[in-house]
Amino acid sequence: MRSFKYLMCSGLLAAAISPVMADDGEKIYTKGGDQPGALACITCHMADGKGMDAGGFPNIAGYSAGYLAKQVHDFKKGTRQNPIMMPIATALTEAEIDAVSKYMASLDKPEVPEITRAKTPEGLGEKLAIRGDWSRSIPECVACHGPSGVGVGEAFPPLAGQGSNYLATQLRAWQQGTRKNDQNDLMGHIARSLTEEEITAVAAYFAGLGK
């Protein structure tokens, strides 16, 4: 009798303190965590999480999970700065990160027509896209985020398709170092290579990709 006494108090204060799962990313996404802080997604990056360039909310769907949980992640830690997102990732917990990551990667991404390195760029922005500028040691941007900017993993998100607005201003983040929570500096340097002309072409050419 005991016994069944404490599996029932287990299970009753089980479910009073049920962990979040994994299909309760839609729900983060769309209604917000726990938390008062944890602001729904959905409010930023819209329903189909293509988010709104104009004011700098960044497309996320289909992103890789994990590339996405670092970056909550790491505005949680600080050491991604945002006044937005940072307030919200606070108040995310792990379990919440994790489910709600999953959900973004599990929306549909843009189609993005294969580009190979053995075409001929048109424009600055494609030269750089697909051939880089060796002569300043600028790898071609496909070489890491994959044919067509579609990303490569968590440590290389999807370029195309993602809006002109976030991407020139990240790329001048990079510039001046009020963004790093990259590996080894890895854009930093690229950014810092790079003339404000660059940076404004090849952000159009990725998000000319995918509409």
Given for the second form:
Amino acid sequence: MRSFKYLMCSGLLAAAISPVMADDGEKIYTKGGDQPGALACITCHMADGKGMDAGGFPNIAGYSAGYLAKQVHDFKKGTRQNPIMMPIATALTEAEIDAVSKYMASLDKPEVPEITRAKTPEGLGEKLAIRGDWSRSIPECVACHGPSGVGVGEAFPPLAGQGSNYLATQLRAWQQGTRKNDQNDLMGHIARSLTEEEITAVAAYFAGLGK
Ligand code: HEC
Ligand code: HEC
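Form predicted together with heme C structure, per the form predicted on its own context:
Full assembly next; the chain just shown is listed first.
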């Protein structure tokens, strides 16, 4: 009797703690989460995760699970504002966020050529990317985003191969204060220092690096 009770309890506990299994990530991505607002990610981020830049839908392949989960939480909290993603993020449970982020991180990342900082920059975009503009306290993007902008660890996302329209939109979001989810205003400071011409150039540069 005692062991039966124990089994009942541990079974219920397990069910309460983990209603979503890790391999449900693909299911959430392709069919959506349990709540009706948790729309299927595949509709906008596409089967290969590469998104559709013309529609403003970012590539999510090649990002770390930690960065992706943080973004979903930020949409939930409102430190990152977007009318499409905020209700979707709100409708996802913690376990669903964890599972779908791991699935997205497993998708094939874009191929990116290796560009060293020793290269003489060609054009405004590449100059900002590998040299920055220290006269205006703008560090080179690769200092945090890694060589060729492939991303570093969980905190610094890749930029190479992301859509140019989306990259520019994010920089403008930091300028306008609708995205303020970065530690110590690292990106906010940089984005506010960039001119519109520089935003377009550096966004096109990183977008052109990966396919
Ligand atoms: C109806 C279209 C749509 C659907 C469905 C959708 N997304 Fe998004 N997603 C977007 C848009 C648009 C953005 C860019 C928002 C912005 O500009 O800040 C985005 C951004 C994101 C980002 C941030 C990416 C980055 O590089 O920072 C993550 C993470 C994300 N979505 C996860 C998901 C997940 C998980 C699902 C499914 C549960 C999902 N999305 C479903 C449209 C969608
Ligand atoms: C001091 C470090 C640092 C430098 C230098 C830096 N970034 Fe970032 N960047 C970050 C961090 C951290 C994030 C992620 C913030 C978050 O958690 O959402 C980020 C995110 C971004 C994003 C959003 C990516 C996405 O998927 O939504 C863009 C676009 C971006 N950076 C562009 C640039 C550009 C262009 C430069 C160079 C002009 C640059 N960054 C230089 C730290 C940096």
